[in-house]
Amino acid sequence: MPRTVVVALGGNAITRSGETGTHAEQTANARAMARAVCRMREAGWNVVIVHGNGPQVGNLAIQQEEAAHRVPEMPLFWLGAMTEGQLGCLITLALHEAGGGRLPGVVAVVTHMVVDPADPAFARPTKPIGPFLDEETAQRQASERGWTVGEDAGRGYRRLVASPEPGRIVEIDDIRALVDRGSVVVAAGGGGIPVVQDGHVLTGVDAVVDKDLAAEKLASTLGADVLMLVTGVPRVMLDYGTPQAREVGEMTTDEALGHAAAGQFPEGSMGPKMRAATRFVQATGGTAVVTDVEHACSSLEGGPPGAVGTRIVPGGSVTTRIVPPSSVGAAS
């Protein structure tokens, strides 16, 4: 029976640092990812892709605001739905091209994620979205629109929205059926469209579900064998930015939790990925991998330590396996 891997791609994997997000740029980046996915399929894996959408939603929010005098602005959860369709199309076309007609099926599923309206995150919005604003404009938007605003990394002010925990995936049975028939599935894009449920009624809410935690929820619910979190570096680093910095080849869940408690994995960087990884391994007994696109396939194939990413495995405290450095200046 084919094994299943859920591959979580950051929105920055589609629009990379220094790029403006043109159609040509996003298409080229999607092709690189699609080639890696096709190699996974050739190795016998069922593949489910979860993508981020931060840069794309940010650009769409700017377009909405700039054109507000011409067409009505749409709520945030609709912007999420728009980019889920946009990036689902982009990834699907890239997979068809890379697969050369060999893939049994490629399907993008617009996915809804049920969240709890009582989640404390709704009382403490922390997720920055949309364009950077000066303080005067930000305060005016907060007053006129009821937004929560805050400074983001010293670069200006942005709108802050809630980032609640992922709950039930509405389309999970359909996603499972597609995986079982061998299709490559793109699902839960951007963390899924957040909705609250009242009986049979689902209502969209302005929030952002973390993409990595949504990928973990999807992988655990599907009973996947591996959760792969694709980022811009080949491996997780400890003591990043210090003379003691070193790359990790493998660690147990207990070690990962200990490193997290010690502040090794910042929230704006590796924190959500490592939280998703440990949750998945604890819930399923499977393996999580953190790596870049270039090392994705070799990480699944169990290549030599220097050729694979960081693996998070079940178990108690054992010595973290360090590998020789592969890239000076890699961020954690």
Second form
Protein chains: 2
Amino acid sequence: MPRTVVVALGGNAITRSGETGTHAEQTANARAMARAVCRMREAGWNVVIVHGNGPQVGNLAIQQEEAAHRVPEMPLFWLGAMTEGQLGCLITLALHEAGGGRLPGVVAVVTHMVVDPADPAFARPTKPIGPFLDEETAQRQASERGWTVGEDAGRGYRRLVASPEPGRIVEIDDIRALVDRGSVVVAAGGGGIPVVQDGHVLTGVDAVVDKDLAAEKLASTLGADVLMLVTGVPRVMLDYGTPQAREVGEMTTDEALGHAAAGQFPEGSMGPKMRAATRFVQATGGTAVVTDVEHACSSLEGGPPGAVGTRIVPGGSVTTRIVPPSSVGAAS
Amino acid sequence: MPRTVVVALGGNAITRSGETGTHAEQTANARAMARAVCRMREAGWNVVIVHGNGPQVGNLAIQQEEAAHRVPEMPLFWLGAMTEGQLGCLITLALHEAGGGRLPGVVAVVTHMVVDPADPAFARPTKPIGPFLDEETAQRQASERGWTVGEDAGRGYRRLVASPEPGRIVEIDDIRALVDRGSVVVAAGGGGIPVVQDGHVLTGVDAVVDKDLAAEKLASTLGADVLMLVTGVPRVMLDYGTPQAREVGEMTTDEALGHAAAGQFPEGSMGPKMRAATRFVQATGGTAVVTDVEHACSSLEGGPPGAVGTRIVPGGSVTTRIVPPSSVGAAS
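Please give the corresponding structure for the form predicted in complex with a further copy of the same chain, as opposed to the form predicted on its own shown earlier.
Shown next: the complete complex, the earlier chain at its head.
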């Protein structure tokens, strides 16, 4: 039986900071990810990819708004669905190119995620989406369209939507069948298209499920061996931004929870990743890894000490292994 | 073994003539289609759905254009990919609602279609896409962006793109695995995302594969029993718009080819449907059906004479069965 890894890939890995998100930029960024995934396949792993979609949904929201006098605006969950098509296409083509004809299959599935309408997140929207607005525009949208708006990190106002917990992945049995036949599967993009369930009726809702938590749900439900959370840094750091800053090679779930409670992992950054990692390891006894695209594959195979990312493993004993900050660069 | 039907559904069945394509309109239209598909499932058929995307791509093209000063415009094949996500979501949710929890699975696959870069269609673009333009704008886009533009039925100018023949469906093995497990599969939406192949590298191209011909390719490759081409009328007509107009209940492939050669099936209307139907029956010995959503299921089960659409069957003998025009209404 091949082992299975679920790889969560930030939307910012496809449209990087400072880029506007042209076709050429997104294609170039997808190639780096695709090469890493193909190395995982060659090492004998089944791979499922969960991509983020923040920058892509943001651009679609601007386009909807600018053309509203000519074309009806679509609900947010449809914009999410559109990005599953667009990024599914992008990643599929990048994987075929990187795979050199050796992948048994590559397939992107339009994936829906059931969320609970009673989730407290709906009463307190926190996830900023779409473009920055000036205060006047923000207030008008709030009163005309019922949007919740809020200031985002002092850079202006944005629409805020609920970020409920992932519940059930509607297409899970189909995804499992595709993984079992050895295809690289792209699924639950952007956290999945959020729907609420009433009997057998599924209705789209304007919300955003965190893609790292969605990847955890997918990994747990599939019984994956590893959840890999790909981010912009090779390893999780403690006391980031202070003279005591240090990289972590491995920690247990109890340690991770302790560090989180001590405020080591801010929301909007490492917070959701560490929550997903801890949840996965506690639920399955498997391993979670946090690293960047460059170290994704060596982390999975178990390379030499220092050459890999941060592993989160089961257990309560204090085993936090601190590694010298230069080791990743030296070994990579 | 359950039999398999591939259902090709026009983009105009989701956004009807005179509608602007709001979320509410598209959802209501999808429900009628979903009820028909669920009746097919209940009658024991595996169902694959190929949707069109003309109105939806048109709206996205307008949105891209209106926001071009703020957000990079995306290539046409990505707009097609976006509609596979959006309409995949729409149709999936409609099927779950209509299925009442009795469907074993519903899944939309982001599908790519390999086309031949030497296809003569690339030298002579004929497929109008996107919004109508005035002559000045059309000429400017032609010179600035290398678009081919042309007048569309006296209503203004539009961008014209190539409509090459469908070649190979990249995800065919994955689609087959999903059909085999009994899921209703949405695939090759909008004719599939067109790509050209160079070795193992697939590159998106700005073209539109006819969705009826794409459905035929999918049906032939899957070994489907029936190709159903759903359109706005219950039956194919001969001498349409003349006093001799009459509905056809059944015709052979030879007859269909003869009628086509005599100009009975105009391009942009029944032409591609009859070409797809004839091609499928000749390639597989199966049956093709042309009808509307209302008669789709009774056509498939073999209802009483007069209650069904137009069947295209193998053979050369003259068996064209003309039926009284009132029979469909009376039996429906």
